[in-house]
Each structure stands twice: as structure tokens, then as C-alpha cells.
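Next up: just one chain, as C-alpha cells, the form predicted alone.
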Amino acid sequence: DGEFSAKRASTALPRCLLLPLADNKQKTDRVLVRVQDLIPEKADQLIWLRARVHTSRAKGKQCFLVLRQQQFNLQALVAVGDRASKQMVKFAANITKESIVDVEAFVRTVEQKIESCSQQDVELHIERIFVISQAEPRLPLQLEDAVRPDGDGEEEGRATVNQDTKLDNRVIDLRTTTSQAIFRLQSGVCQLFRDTLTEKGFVEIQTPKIISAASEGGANVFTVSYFKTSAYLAQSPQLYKQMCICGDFEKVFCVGPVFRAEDSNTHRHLTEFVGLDIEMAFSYHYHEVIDSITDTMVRIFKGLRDNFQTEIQTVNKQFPSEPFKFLEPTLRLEYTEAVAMLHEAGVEMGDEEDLSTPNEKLLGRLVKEKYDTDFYVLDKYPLAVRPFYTMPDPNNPKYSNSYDMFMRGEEILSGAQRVHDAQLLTDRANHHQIDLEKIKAYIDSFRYGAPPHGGGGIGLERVCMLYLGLHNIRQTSMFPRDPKRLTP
């Protein structure tokens, strides 16, 4: 199995070896260092390191390896001398890409910066190398091809990897610097969302995803068999967030999957995505809710800007984009103002018509030109285009106390003040021709006193995609689900 050892009379332990599976019979006090910690200050120390073989090339009596750990990598060298035999150099050169190795090596400073590695000022001089887990020689895709900017490959005749190949081989694709950066940033969005809301006195809740009636009404719902009957996958935690408000939690949020059975094969639709949902009671005006949500979003944007520059720059190398801009306080426009801006730009649409995707994008450009922000709120949507539980505007029955939030001209949040009166809710449901029997539990939760409240739902993958200026939501969903993809 390619196992051999370059033993010396003087050393009992081999210098290079393919280890048997899970060779962890003995505990060891050996400390493995991290690649990112290897800096000039560590020069001349003898260290142990576990990493993947990113690339290897043999050159005469030497073999150069690039060893990688997540988004960090460094150069390592095996050279024929009193510590390494010819066989050892050959052994190192034959280790397949992506194999996991343990190396014992001296850290040495270099005279010329190693531009191609994250650790540019040091390299390793390998004393011993053991293969912990061997990768198959044929990889489904090459990592360097997967991070090549679009367009770079074509000119030089080098390969780029298409989206489906990446997603079919997601385990390999997740190892690329771009994917590592995207999903570390995504983790940051969730962390900032939770920390900000917890600090504001919100309580995190968990809501059921198997429900008895479609949460948003309509046809875009997945039906699942439930013993002798049918159930649905939740299109939103709407009902349960509101029940928690009626149950006196006052301010709640949840992070969880949301399902939409829409046969939409676009750059921004998934059939399952992660919803960051907020609901809160307010004192006098639903703008208190808008202010809470926009403040949370601004805290997220600042946290990403201040703590994730490395990740942002990494993604930018492959997918260049302008830095994300936002204002404090957040810009809030009324729907009628937006329609007027679109009319001025030559768009023909009715005052109570919903915004089409192209018009949303155009509006985003117009707002950016006029106000220099990528993030804004559109308030007071026409009542006719919103769900039945939306509170009508008390001053103008054609409009409603509802709002959307946009990043780079695409919607990331939909929200509203909710109807908290059982009779008005019944009237609105009848107006929308909804079967009252199916939403009885929902309406009943408002019969025993309910505070005025509102909230909204944010799509995590959309926030990450638009913050980074990416153009496909599948890049920010770890294992995306769309009408054509159910695996891996």
C-alpha cells in the first residue's frame, strides 16, 4: 500500500510513513500548532503540524509542498540531506493532493516573501512526515480552479469550475478559501443577530416546522404525509411568533429553516432557507419595530465590516464588488415616494401595484445615486399586495402599516404591524377568501387580549449574498435546495 520507511540505524522511528487507519492507540502529549500561528517569531522552533497537502512538486533532490489548514497555508520543504533520504523525498512527492499529513519540521524565515501563501515570511523544513488520511488521486475538481475569478480562466486557457460541479462536490468546494470565507461570515451574521437582539431584551424561541395549516396561505406550500392525515412544512414562524407575543414574551426572535414550494429557478430563490425572524410588542407606533430591526441590521453590517475584513477581501478576490454602504439612521422612504421616483425614471406602474424584481433593482440604483446607501426601508405598502394579517393604515385604507427592507436593490426582509384584534382579523381573512376553519387557532389566540405588535422575517442567505455583492444565492447556502436540487 505504498508504505515504506526510510529508517536509519540511529533512529527507531521512521521518517516517513503511511499510517494505518485511526492510528491512535497511544495517547500523546504532542502539541499540534496552527498554520496561522506560524510567524517569524517562531523561527528555528521544531514543531508538529497537521494539515492538508494543497500542492506538491518535486525538483531534483527536493520536494516543495504547500500545506493548508482551512483558509491558511504555507510552504514546506523536504530535501535530501543527513535528515532525509531520497526515498523520503520521493514519498513526499507522491502524497496525493488533499491528503492529511502530520509533519515534524523546523520553522525557518525566508529571504523573499512567499507571495502564493498566507504565511509569507516563514517556511517549514520537514524532518518527518506521516500520512494520516490519504485522498484518492483523482479529485472531482481542483481547488485552484474553483477559486479562479470568472473570465480569468478563459483568457489563459485555464479551467474554471461551474456552479453545479461545485455543488455536486460540495465537500471539496467548501475547502476553498472563498467558501471558507463565505460561511465564516455567515456564522458571524447569525452570531451578531443573536447577540444584538439578546442585548435588546429579546428572547430566542424555537417554533414547529410541521404545521396543520399553511402559514402564509396560498399554493406555495409543501404537503407532507402525517400518519393518517396531511400536514404542511412551515413557510414562516409567523403564527408562533405572534402567539408568543400574546403569551407575554414581548420581544422574540428565532433562527430556523423556512420552506417555500415555489417553482422559481432564479438567482435568489431557494425552496428551503434560513429565516432570521423577529416579533415584538410596541408601545405607540409600529415605527418602533422598524427602528429595532434597522438598528439590528446596522449592528450586523458594522460587525461584519469591523471583524470580517479578511473574509470580505478573500471573497472579493474571486468576486469583486463595491464595499457595502449604509446610513445612520437608516433611510426610510414611503411607497408613494418610491413609485414617484420610478415614474420619473420612465417606469409605467400603478400606485397600488406591487414592485416587480426589475423595478426593485432599478429603485435600488436610483436610491444609491440619490442617497448613497445600499440599505433602506420602504414603508406603507399598498394593502392589496400584503397578507391578510397586515394592519391597514388608519389614515388611508388603501395602504398598510407594512414595510420591506432592501440591500443592493433586492428585498431581504418583509414585515408589518399585525392585526391583533380577532374580529378585524376575521374580516381580513374573509376578504382574502381564506378558510376560517383552517386558521381558527390563529384567530383564537387574539381573543384574550393581545398587545399591538409587529415584526419581520429576514433571509440569511440573501443577506450574505447581497452584503458580499455575490450574484447567486446558492453560493451562500451551504447545501442549497431548489426545485432541481435535493442533494447532497
The other form holds:
There are 2 protein chains.
Amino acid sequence: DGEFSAKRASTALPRCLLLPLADNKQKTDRVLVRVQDLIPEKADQLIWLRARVHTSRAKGKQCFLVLRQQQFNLQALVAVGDRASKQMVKFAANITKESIVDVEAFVRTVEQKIESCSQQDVELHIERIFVISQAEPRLPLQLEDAVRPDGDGEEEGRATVNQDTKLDNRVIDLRTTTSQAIFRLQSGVCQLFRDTLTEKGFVEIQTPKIISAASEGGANVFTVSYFKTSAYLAQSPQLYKQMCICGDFEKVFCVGPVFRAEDSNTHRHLTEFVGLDIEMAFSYHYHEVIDSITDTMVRIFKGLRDNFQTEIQTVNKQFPSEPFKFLEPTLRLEYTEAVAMLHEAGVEMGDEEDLSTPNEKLLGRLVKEKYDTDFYVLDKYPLAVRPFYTMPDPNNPKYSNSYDMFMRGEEILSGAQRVHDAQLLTDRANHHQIDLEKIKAYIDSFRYGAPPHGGGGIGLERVCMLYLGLHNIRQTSMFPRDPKRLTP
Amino acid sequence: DGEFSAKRASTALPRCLLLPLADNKQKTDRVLVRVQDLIPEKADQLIWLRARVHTSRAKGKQCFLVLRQQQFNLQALVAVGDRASKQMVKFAANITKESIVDVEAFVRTVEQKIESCSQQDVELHIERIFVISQAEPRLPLQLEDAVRPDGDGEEEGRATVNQDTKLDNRVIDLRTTTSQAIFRLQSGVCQLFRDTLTEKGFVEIQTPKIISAASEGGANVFTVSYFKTSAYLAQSPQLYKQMCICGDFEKVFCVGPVFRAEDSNTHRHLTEFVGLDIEMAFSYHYHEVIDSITDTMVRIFKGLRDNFQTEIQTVNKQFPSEPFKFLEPTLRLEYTEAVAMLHEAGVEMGDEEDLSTPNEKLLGRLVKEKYDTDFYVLDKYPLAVRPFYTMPDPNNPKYSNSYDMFMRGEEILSGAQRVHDAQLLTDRANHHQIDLEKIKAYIDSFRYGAPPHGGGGIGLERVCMLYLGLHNIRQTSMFPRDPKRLTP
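What about the form predicted together with another copy of the chain, after the form predicted alone?
Now the full complex is given, and it begins with the chain already shown.
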């Protein structure tokens, strides 16, 4: 019925209707309230609300609905009487789950708390109900199944939803309290990261993602058709961050996608993830860089703890984990100390060997036992296991001025002081057998005066996963990309 | 001399030295001051400063240096006497431009203002000078040439630098006062955009850039090799923003790269640019979306005007332009009004024809004359010239609930109310002859209840270019990508 308008709806019959699509021919002054604002103080007010039908259940001459907005929900009632016909109750009972409705209703206090809803002290007595958008009757997954903790379902014969089904139907899965909480917290991480660095005098930069040469040796890089030639997707913004340092921005950060063509099908690898990147000139010692980064991380941890407790608790309901612990100042261990701890725990490995993933995890547990922290820095990696642009340790050429940072035993940042001298950089690239022609623009950046500098790149999804104690990075990527998943 | 350390430098000879690279074996408490803090109140203090050698000029037994940090600089002097040998003056005179030096010096007030420097009331009397990083003697461009206004050079026989030379040597060009100002202002645009939206309750999202299907018909899209298959680079985050709306985030924004494989070599096209994207559910009318976006833009304009005046003035020195004008509330014209204005100005075009670039520009001038604003919204575009997912105007099926926004007569945003009904979306896609199989995931997103919603995408580089009255988008992209430029 193309003639139906919002104005008519507010003054005349009908009391229930499947609303036509283009219901915005005229503007209206009607105000929609929010579910979380429906508290006993609003009792007996007549309000308009737009929400999803979370559940609907007919019972004789009544229909009980649970109406939902994000993590908030409340009970609503259509009962046959002065204001509602039998037909209207039937209409309400037939509205499919996840449909979006507009209701005009009186707010009424209830005698017994409604334990199953976020608004436990009031319910709505519906006067009119209109369907704004109708959901198909068969949902690919049920929201209550998608938030059930693993294991809980099995005992009671109730279903849980496997991860691929969730990801295949992400638009529905995103509506769950768990997903809403995860991605609100992720938004918070980005904001805390930027606000902290902006306050410290860092400048935000935008770096290109399409690049002409695969910088780090050419492995694990995606190729792009670029008009009549080929290009690559940037594996990190590091070279561009460094050019900004050579360009006198002194301290820079960027937030953006990073691409890795690794055929790794693990719980912690994605082919596209969001990098939180930092680069800064320092005065005398690269530990100034480490201090800036750890201070930023601590500000993030505190911000999450202080401002996202609801989100943390919500995620914990489905995925229980210990609160995230950190120290001030941040614990910094040298690589040789870490190897000694592992040796003591019975691990056989060489002093200049890289850490395997299981050894990183074990080290995380040893550090947690000894220092009671889920966050620490491992400093002075062996030079041989780091990229060519890493500054060697001036006191010991077998080691380097480089570091990783760990949360709950998994790496979230890799960083280093960079070689800022074109000649040394050339020598190091030759040592790594890298084609100098391909990195000419990069090396040339250091020919016209470059300050000592360092930085690092943080994986956003890893930070969120590990802070919340989750076990799969696909839970903290809205639309994850891995070797087997490109859609939705 | 690998044995040289910072500690020794501060207590003993020598007084001038080319410092070895890895000069951070030990930590030091020495504090480096900033050039902008060197004011008469600091007179007669002995300070340490790290800066670039902007110029150096020997004159008898003296050497005058101009030392620079970003947009700040000051004069420094090495004179033969008690504290400096003839050799040291010679050493100072031979330091190449753009080298980075550490100096220990006394701050001295000057009798006559030094007009050529930002610090006009003081100079430094150098006690010791060390070269931290040596620039090659031959610079590919001179900073003073790179900031000279077009035309100024010609008359006096002085050089200007063409844009390709600047871009080829971006690390040097970024050091100019103009570039420093442009990219600090750009950083400000991003921050103002996000802060405004966060305050309005928007959630920041991260959307994938590698996608499985070219959403908008397949034209102008870059192809990526993705393991054993092919993928594409996202031409906009729009589909993902919309999925977030269907996923109940209600109001979302994102900042990230957008890729367009258009072989357009114009002053305003890039193949990769930064999109500032907004999407939101609205209550009753899509003008709620327009109001949110224009309010955000106005907040950006005011923030730039109030907090980036130094940057604006700096850019204006090289590229003069009129201050950017805007109205509150923002001017909104309907497409038919615009066509009438163009008709009146003698342009021949049909009512449902799209605006050509020259007509957009002309319209901008007509609007400026009539309303005195550099920013306005053009609403209700003909349906035929908009993408398939655009909501038709319920009052007139030839038009649509869509809009563009313009700054100084050039488009900076394109947006619309989106079709939120799977059936209508299917019909519209069929009408546009789009392969339904390829957009199945997108259409399916609307099958389980979707609120009315709309949004738009803003080009960051265009906003910066047009706000500053610049004439080429490559000036506001740090490392621009166009069909002919992939490097640096």
C-alpha cells in the first residue's frame, strides 16, 4: 500500500500492519525510545520503540514478545481487550524472529522481576505494532545457540553453533551479545591506541597498500594486476613509516590493513589483518621506543579494564578467562634470560635459535608463574633471526636491538631499532641476499640524513583475542580472511 | 671509532666529530631541547640540541649555520676562540645540508631580529658539534625551491620544483614547511572525523579489503592472486558497513584504503585513496543521515579553522587561496534546482542526466555566488545515474534518496539511502543486469530483518585538497598511486 504514511499511522487505524518499504515520504516528530532507557521511572508513559523481535510466544488471548536492541531486551505483551483485537494478537504471534517492529506501548512495572531480560522491572503493553522489516521464517542459526558456552549445550542436549556457520552468517552472528561486545571493545582498542599516541605528539599517517616491490624478500606476498604491470600488497607499512621519519615527522603511527600470503591455517593467522603501527625517532637509546610502546599498551589495558568492563564480562559469560594482568613498569626480559628459563624448564634449544610457537607459549607460562604478568617484552633477539633492516647490538654483534611483545604467551608485536645508514643497510641486505634493485627507493631514503629510530607493528585482532582470553583470531576479525575464507 | 660513547662525549674532547652509527651502547641523562623552545628566556643557558643543518656558510673565522626542526629554525654560530679551533670551524662549514647534528651551545639573545628564522630573538653559540647522520652532498631537490610559489621563481630566475621530482624524492619533500603542514592537517581531519562520530555513538569497524567478488558490476576493480584462486580489492567498504547495520551496530564508521582501477590521469583521481566512511540506521527519514554527515563535516571545518590556522597559513604562503566558507545549517539543494540553475546559466542538459565535471564546477561557482558557501549537499539524484542499491524516491520513481556533497565545486562524498529489502534489491540488481550469483552474500544480508539505513563515503585526500584550495590530489596523498605512479 504505497499510500500508507507515517503521519497516518500515528493518528488513525490500523493498529497492526506490515509496513510498506518506503515509509519515509514525510517527516515525523515521533521520538523512538531506547530499550535501556525503559526503567521504572518511565512507568505508565506511552512510548514508541523500534526493536527486533527476539522471541514471540502466543498464550491464549495474549502474545508475549521479547524485544531486543543490541545487548538490551525487555518483555512486551499484546493482550485481547479494548485496544487489541484477537486478530492483532494473532498478527503479533506470527511475526518472525529477528523481524524489526515499531511498537506504541505503555510502560508498566512488573511485580516479579523478569530474570531473562536486561530490563527486569518493566514490560510493555502494546497498543500498536508495525513490522518495519520482516525476517525470513527460517534462520540459519539461533542467537541463543550462538552465545552458549562450549560444553554447556552437550549436557542438556542443546545446540551450539560452529564457527564456520557463525562466519558464514556473520550478519546474524554479529547481533549476539558476545559479538557486539567483542567489536565494541575492538573499536575501543583503536581509539585508545590513537588517543595515547596523539597525546604523546605522534602524527597519524596514511601509507599505500599497493606497492611496486615486495620489500622483505618477496615471500608471502600477494600479487595485484596493476594496469599493464604487476604490483604487490604491502606486508607492513614499515618502509613508509620509516620514510616519514626521514621526512621529519619524528613520531608517526598508522592503523590499516596488512596483507600476508601465508598458507597458515592456524588459530592465530589471518591473510589480512589490521596493523597498529608505530615508528619514532629517538634521542639516545632504542629503549625510548620500547618505553613508548609499552606505555601505549598499558594505557590500552587500563582503558579496557576501566571503560569496557561490561563488554569483558559479556564475553566471559560465553568464553570464561582470567582477568588480564600487567605490570608497571612493563617487564622486559633479554632473549638470553628467556632461553635460560626455557633451558631450566628442560627445553633444548640453541642460544641464537628462534623461539618456536610452543616455546613462546611455555615461556609465557613460566613468566606468568615467576612475575605474575600476562604482558612482557622480550628484548635483544639474535640478529640472525631478524629482518635485514634490524640494527645490530653495538655491544654484541650476534644480537640485535630488536624486541617482541607478548600477551598471554603469544606474540602481538614485533619491532626493532632500524638501520638508518644507507651503507650499513646495503651491507645487511647483501648479507641477506636481497636484490638491491628492488629496495633502491627504500635504501635511498637514508642518504639525505636520517635520525636513529625504531618502532613496531601490533596486530589488532591478536590484542583483542588475547586480552579477552579467546582462542581463535576469527572471533576478533569481523570478516576474517584466511587461505580458505574470502567471504562474506 | 667504535669505542666512542655518549658518556665520553659529554665530559671530554673532541669538540667536533662524525659520530659512529651505533652510538647507544650506554644510556645518558642528557636532555635535548626543541628549537621552538629556544626563546629569550633561555638566554645564556648551555643546552643540547639535535637538528638538521638547513644551511651552512663560512665567513672568515666563523661559520653560520641555520639549524632546523620541522617548521622551526634558528641561527647558530661556530667562531674561532677559546672553545673552538680553526679546525672545528672548518668541520662545521663542511657539514652537508640536511645532515643531522647534535650541538652543545649557549643560547644568546641577538640585537637585531633574525628575520629569516622562526626563532628571531636568539642564536646559538656552539661549543661542540657532532654529526649524527651525514647527508650526501648532492640533494635531488632544494627545500627552498620546493616551497617557492609557482611563478615567483621565474621572474627572479629562481627555481621551482616540479611535482614528479617532489614525489620521486618524497622523503626530502616531506621536510618542507608546506608538506609538514598539509599532512598534519590531514591527520587532524581523520581525528576530527572519528571524534565527532564516536561522540555521536558511532562504532568504528574494520572491513576487509580483499573480497571474493567485485560488487559493483566488475568494472574498475583490481584483481589479486589469492593462493589458487583470484580475488579483488574492495572499491568501497559499503557492503560491509551495511552488513554491520544488519548486524545491529546501528551507526558505524571506518577509515581505510579504497581501490579504483580507473585509468584516469586527472588532478583529482587516485587509484588508491583513503575513505572516511559512514553508515547508519535512521528512524524515519534519510535526511537524518544527511544531517549526521553534514554536521560531521561542519565539525571538521570548524576544527581545522580553530586548531590548524598555522598549517593553513603555511600552505597559503606557497599556494594562496580564499578561506573555506560554509553555512550552518549546511545548504541542501535538490537536483532539479541545480539543473534549473545550470539551465539559467545557459547549460543545455536533460533533467535526468548526470552532472559532468565542468557542470559540477560551474554549479559550485553559481552556488558560491548565490549562497556564499564552499560546501553544500545536492540531494535527490536521478535514479538512473546511481548504483543498483540506491533507494528510489517514494514520491517520484525517476529520482532517488541519494546525494553528493561538494567542496569548492568538486565532489567529496557520494551517498544514499540503501535498499534494505532483499526482494527490491534483487529487482534493482536485475534491472542493472548484475549477476545475482556474485552478490548473493550481499543480498542475503537483508533476509533476516534490516532497518532502513543510509550512509556515504568521503575521500580524505579530496577533503584536504579542497579545504586548502590546492589543485592536485597528489599534494594531499603522502605516497600517491595513479596509473603511472607506484613508487616510492
